[in-house]
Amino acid sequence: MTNLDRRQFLGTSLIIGAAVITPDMALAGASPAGWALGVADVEADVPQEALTLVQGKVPVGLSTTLFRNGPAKFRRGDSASGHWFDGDGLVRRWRVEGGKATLAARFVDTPKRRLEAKLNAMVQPGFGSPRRNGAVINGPDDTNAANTSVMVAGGQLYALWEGGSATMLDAATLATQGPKTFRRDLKQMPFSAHPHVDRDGTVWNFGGNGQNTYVWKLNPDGSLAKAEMIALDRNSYFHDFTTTARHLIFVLQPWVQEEFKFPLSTGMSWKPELGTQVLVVDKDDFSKRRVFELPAFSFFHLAAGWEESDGTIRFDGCLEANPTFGQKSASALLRGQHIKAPTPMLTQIVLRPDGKAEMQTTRVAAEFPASDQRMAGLARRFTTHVTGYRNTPFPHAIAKWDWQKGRDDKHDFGDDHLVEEFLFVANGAGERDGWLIGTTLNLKAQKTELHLLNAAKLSDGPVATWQASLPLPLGFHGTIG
């Protein structure tokens, strides 16, 4: 790769990349009402506390540790984040040991914190915000909200976002460490909130949309194997792609950027007359690739992959019928309305050796799909789902979908619970084998859980739940650590 083609790819990536709660408040009992604490401020660090035990048996010899990221801070001054998307990252890590839980939680010290801080505004560019005056943007990074996910690599624990570098921390204070540079010409280049890894650990990811897109290869260690760009065949916004043992499979929705322009996605148009396109290449050899046409849909994210000794490639995603909760929701949810927006629905994609693709829909609601992280790669029978939407713009139960019986085992919550995405944890051999981890917002009790449930049967509710001392907003993804 040239220093011109990076410098072009990272002025491409560059462009398209009222509630407070403070820890004080909350334990004084002040919060926004209903669903909109999901989306409140948190204004400081949350230093290590012990959490409560409220409910059910601690499992004897559980030692796990999650790591979760979402935005937590959206409001300076008399300005607002102009997207769900775009509030700074706090990394949360909730610690299972010794029949005890603990919370601690910080934020990303990224160049965008830092200088918003400063000038107490929200000046700097996103997703969904404008440039506003006193923004300085030199380079990708300036705009890094580092919100979005986590990833454990090699021991170095990362906070991750889609149109920046990777950002390193300290597993054990949580403490910022820097942007990664994998090697010295890729500096700022693009790493997306979303890596698969394989069996052996190997973490493959991408970086960047548009016309091209960044594909990157980790050895296990964390160290660099491969960087290389590939073209696209349309200019398709994608959050997340997925991986087979063989393959790397980019699904390009007609969500295409037109524009290149501040926030991202005003410069994106939605042509349904275009259909899904999915790209389907070789992880050996990138300039294999074969393409399957698809009727159209949008999404966000999507599930692990396998393939069929016939080459038949199957996964699953969470499809929605439009991009509107991207477009207009995510923002809306900043301003306390809820503009509702097509459901996302748990699809089966099925790519076949003839060139012929098909969508086999659940009609199950769902989102944040998750599986055994050990069946990467491998035909698998289960998928962890977030689900259960009613009058709220969040989910209120966890679920997991059985492919082979096709129904769902569900706890709900309830409606004083905003669900969060939940992770495998596994204790034993099979996929049902283990435990599932993840958090809620008791709007009741106006403090976030942390919940355990036993992964073969999720409808006896949780086997032991957590209370933290204050509520935190709605976060996106995690990993075990």
Contents of the next structure:
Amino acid sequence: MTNLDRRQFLGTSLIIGAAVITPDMALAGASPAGWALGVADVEADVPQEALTLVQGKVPVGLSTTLFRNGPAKFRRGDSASGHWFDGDGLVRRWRVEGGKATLAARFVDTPKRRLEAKLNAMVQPGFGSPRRNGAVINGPDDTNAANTSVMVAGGQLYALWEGGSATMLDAATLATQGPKTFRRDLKQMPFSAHPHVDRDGTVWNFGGNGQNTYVWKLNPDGSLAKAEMIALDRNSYFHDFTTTARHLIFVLQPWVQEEFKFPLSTGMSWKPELGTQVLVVDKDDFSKRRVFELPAFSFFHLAAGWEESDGTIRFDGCLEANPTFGQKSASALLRGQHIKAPTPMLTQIVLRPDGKAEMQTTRVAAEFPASDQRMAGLARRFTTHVTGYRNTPFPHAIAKWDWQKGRDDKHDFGDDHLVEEFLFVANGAGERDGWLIGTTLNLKAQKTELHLLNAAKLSDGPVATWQASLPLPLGFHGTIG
Amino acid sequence: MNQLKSIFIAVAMTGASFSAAAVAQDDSATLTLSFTGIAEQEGAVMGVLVDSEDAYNDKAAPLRMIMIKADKAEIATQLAGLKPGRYAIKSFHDIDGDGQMGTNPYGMPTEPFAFSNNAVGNMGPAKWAEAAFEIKAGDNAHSIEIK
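Switch from the form predicted alone, shown above, to the form predicted in complex with the partner chain and output its structure.
In what comes next, the whole complex appears, and the chain from above leads the way.
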């Protein structure tokens, strides 16, 4: 690492932390100590291994695959990613079948990863990472970390990021097959990490934010159905959107892009005086649009929405008072620092037919909202979410919020566990008839664990828990394959 | 995101670039120019040969226009009557035959492009200094991988 790099790296930390940071301290996250294990580096792919059942009994007949993605390589040589969102994507495949469970994990082989491995330095810019000496940028996919989520569409597995192409992966080997071009003229068009899927399998997604966003519609077989640019009313940054049966919903937070520069987040400003707008677009006619006004909030994730018979639209999200987490805390994590940020709160947003909008908070801390995919576009009763934010930057519990009864059904894994996203696997017709499957990082055992919980009673704790042979850093999002 | 258009590469090769007539040359240097790595064997590889930094940066007319049918993985052409000196080539694979380098809705190139010396751009086209190569009297050969 050059002196310039080191100065830049320290410069960031000096702005946001009062403590005097030495280079050694700044890289404290590299050593597996405490919660920093959640943002530690993985050096190699993980060949398929059998997991050890450490607790419980595997339900007979359960067969499911959980694909997950998340950044797992942040440091090379003396340099480091400037942000949690900028590490190299490691796709993990957790499989339960015939009473046994396995794990395999493989890094997505991106131009970014190849270049940085060759230079033994993190040089490519990103959301919170600067462009350093040696960076090569000739298009969005040169900086594509392929690290945010996964999607299975038309039988094809993809690793997703938000600023570039979806990356095709072989589901059997997890080998990278290359960027997906849905149509020749759409090469390198961003395909975000948060597609929303209709009950018939139609996939909706967006790509890019700013004055416009690009809307993707894929057929259930994974082929392109429609792709069109739509204008936004402000240069808002957003990581997720949501849908109802009839509408696309873009929440335009007042975290606005004022200029294009690296790191990308340094070109964005928080302007709460603008409030938050909600843009509702007709799925069948993008020119039909309505805008609702709400007080300012920031967010990363939204859950599925629905319409009621009178036209009222409801959806929920994990809303924050401001974007401190994305602006500062998620960078500090990689240096082993915990900068407190406003806790994301599970909140329902209601858009009335008369044009009025309101927010109904649950007063429950929540992130990574998920719901029964079969309920897409329908009124639903539950939202699964991580919770239990205490002394670390990461959650310790998994819960299911009951919108009807106004309460959480929760299991707290304890201080030793950092909890990742859990997803619902159905085993019956109802929203609670099935399991939640997900992972935690066991800091005491220094191993990642796969858990299965009864979706009807999370408070009972895991039905079954398996342990991997190693710890993996915390991932972001997954899908049931 | 649409600002990407101005920030990321935009290899400016419009139809106008190709209207420049070839200038008669006295000298006898010859360049055998080949393009390799052609994945989609249709359309043509289009390019310009320039003999100055100004021409490279579209501030002066290019010396020659290049157009080679892209019907094989490796294609070549001969450019004769060149003066010995420094030259550079900017090229793209016009797969769809519309005479222009295709771009996606955010302005990113969608057709393969390349520069002489296989020089790589960075937030813009490769620089003249990296793309310039020497043509000497007599026979010369230069190969560009286009992807």
